[in-house]
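This document starts with one chain, in the form predicted on its own, laid out as structure tokens.
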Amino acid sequence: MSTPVPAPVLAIDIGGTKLAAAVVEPGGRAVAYERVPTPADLDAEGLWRTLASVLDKVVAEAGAPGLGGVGVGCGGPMTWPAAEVSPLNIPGWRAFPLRERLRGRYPGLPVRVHNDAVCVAVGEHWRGAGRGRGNVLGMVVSTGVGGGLVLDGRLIDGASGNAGHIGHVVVDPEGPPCKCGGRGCLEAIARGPGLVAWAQEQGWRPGQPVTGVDLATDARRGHPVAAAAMRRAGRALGIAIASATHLCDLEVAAIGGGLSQAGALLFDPLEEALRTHARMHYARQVSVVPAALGQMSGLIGAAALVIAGDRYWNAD
């Protein structure tokens, strides 16, 4: 159990799409923010230099305050809490000693690293859609699909720091292969690049360099294949959340990440599948909502690992 820190915190969010950082006040307000696309073609040291540049900029923008610590959400897998990271969607980092490097850069400060989706769960419980609720699932649906669990008001880490990783719940045993080596995982079906690939196989913009944003835009315009892809993702999410709710007795599931911005295109089929499969009385009480903190959820949650460590950090 750690002591909360009453000072601004440097928060970092590392994913396959972006490298972002903010300086966050003890009350949860970000006073400075920087973001760059995650470079696809750099080696480990090139990625580290890119991240370091973002960190220098955001601290300078905030007026170089005295920091109380560093909180990080990073795509997995990773060793935890040592945080040697090997994000599936950042091939340049394999067993990269992220926590050790940050400790060297910010000597004397607590450095706490957790999965990026865990940080979304923490952020939404602390200052977002799950505030005031005890039992919250936070999710990221973007380049990958991940999750984190707060139960009875405290973050649940699990044996290896991976509790709540809903992206690898199997929703279709006959479904597509997943990067984890399994088949039919939620991530294999609902991750943005997977959806795009599926839609292109079905005849939507074949061979074009398109993204999940393009897919959602065309679905909104009524393109049948694009709309079917969004329904496919929503259905898979609904099935997975129904299973998680039966297991964990959830009150709120808050969904962040780029694909969550598709709105009703995603949430309507999600709700339909959830209500079809969540049949026990207690499971029907769960509320599924977009992350109230939007794209800042992970950063606010990363900061809370330090600011509110008594609830959200159990490792040292």
Second form
Number of protein chains: 2
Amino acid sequence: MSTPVPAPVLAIDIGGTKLAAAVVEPGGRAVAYERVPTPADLDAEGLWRTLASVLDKVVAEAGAPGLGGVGVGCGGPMTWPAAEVSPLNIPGWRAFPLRERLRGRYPGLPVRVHNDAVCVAVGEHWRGAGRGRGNVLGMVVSTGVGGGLVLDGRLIDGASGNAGHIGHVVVDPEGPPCKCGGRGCLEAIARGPGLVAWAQEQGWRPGQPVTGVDLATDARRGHPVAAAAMRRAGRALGIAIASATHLCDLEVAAIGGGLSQAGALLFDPLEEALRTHARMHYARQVSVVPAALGQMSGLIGAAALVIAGDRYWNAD
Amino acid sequence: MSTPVPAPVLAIDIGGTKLAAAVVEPGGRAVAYERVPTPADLDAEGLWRTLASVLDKVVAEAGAPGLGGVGVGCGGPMTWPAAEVSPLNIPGWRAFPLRERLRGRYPGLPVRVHNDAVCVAVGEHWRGAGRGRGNVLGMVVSTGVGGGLVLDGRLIDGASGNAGHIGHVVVDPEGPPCKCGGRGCLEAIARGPGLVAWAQEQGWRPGQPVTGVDLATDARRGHPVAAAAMRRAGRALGIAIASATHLCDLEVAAIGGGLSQAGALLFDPLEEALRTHARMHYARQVSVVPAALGQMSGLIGAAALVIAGDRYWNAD
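For comparison with the form predicted on its own, produce the structure of the form predicted together with a further copy of the same chain.
What follows is the whole complex; the chain from before opens it.
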């Protein structure tokens, strides 16, 4: 628990494609923003130096204010709340002591680290599509499928800080194997590379180096296999959100990440599957919307771990 | 929020088969207990009078102590927290103002009503199989499949008091139709009458009036169809618990209700499906156990809505 911090907060978003940082005012407005591509070939210390230079730059850009704390969203897995991080897509960091290093760099300030998709959920609850609602699932649909849960107005951490993993809800017990070792998880079907692989098997641009964005573009142009792949993802998302809505009595699911920009191609089949399966009276009112803060959700949420810690931070 | 109540609490459990009540001490011990079969053919006022006589009897049996409050678990659906109840299996009560009537009968005392399966979850968290753990799913597998969620040490209500409905997590999107209007929900497969219907279609005691208990008995005796039906239920339960564990980062799932007494016939296939699908590192530690308080879970949980309201009651 903490009282709101009156000073701006340094917010950090660490993913496989970019290292981003912002200085966020207590009201939620970002007053400075910097990002660099995540270096693919640096070791742990090289990555740390790259991050540190981004942080110095964004703090200078904000006019070097007195900071109230540091909030971080980072790709998982990690220990929590100690935040020794081993992001799947950043092989240079394995059990890297991110929280400890940031504490050393910003002595005396609270430093709070959570999963990047959890920060998206927090950002959308605090200042985005879930604002004013008590029960919100935030999701990231991209290379993977991640998420975070705000229930009864508070961030849910679960036993080890891993609550919110909507990507590993089972949507088809006989479905494709998942990287987690299971089978038929939402992520196994709806992650961008999974969709691309499925479409290529069906004859869409076989053998070419393509991405989920290419797939969405071709689907929009009317390519039948590409469109079918988007329907497949939308349907899997709708089933998983129906299960989560029934289990958690959700009001809003806010979806961010690259694939969420596919619009009706994704959201129409999602809605159809959702309304087929979310049939309990209380579940019919759930709404599924794109993340309102776009690319900034994760940074705003990371800031909220500090600024609105009474709702979003339950650890030491 | 409330501070612990030092006086004993009147706990009530209202279901389609029985009306039960207990006087529960602040430490969680029941010092008096009464039950009657739920009258099948009474109107709303007749049911109320039957309940009232049970309450008078159990309070007298306890020595007519000064009560600290009234906690109730009642079959759903209901409005919450107002508790106008319309229990599926008690047709005489439709929008019956249970909380209001109890407040009139016990003026000045807190009266708190929740779903009966939610009370099982609370009871198991407070004094049962989930004691000392922060993240617990309590379940009832019987005529229906219900549940409740305790996460980060607190009961989750959700938007309308309906969080915990594990019975409507989708375990097979192409599965049998569910009474909720959806398809392939856990409850559609694993509820007692659903299992019996499936087994009868496969040739087990066709046309006879039989129950889930008969099915479990025959399965134990080695009847292949009856055993297959139990495996089918166990597998569906395992898949749903895997999804819930991934989504909510659970530590314990405690299963009560008639079918939970089938032992290894149900729990072995449950474990097999759970371990197949719950593969994220953090999910491997989840344990699934029978409810430790047996038939008393719901009453103890109902009492805890008042006695430990800081954790289990978030409404007015």
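Numbering follows the first chain given and starts at 1. Only a predicted model underlies this, so the values are computations on that prediction, with no experimental measurement involved. Under this definition, the rigid core comprises the largest set of C-alpha atoms superposing within 1.5 Å between the forms.
So, does residue 51 move by 2 Å or more at the CA between the two forms, with the core held fixed? Comparing forms between the two forms, the residue 51 CA shifts at least 2 Å.
Taking the rigid core as the reference frame, is the Cα of residue 19 displaced by 2 Å or more between the two forms? It does, since the residue 19 C-alpha is displaced 2 Å or more between the two forms after the core fit.
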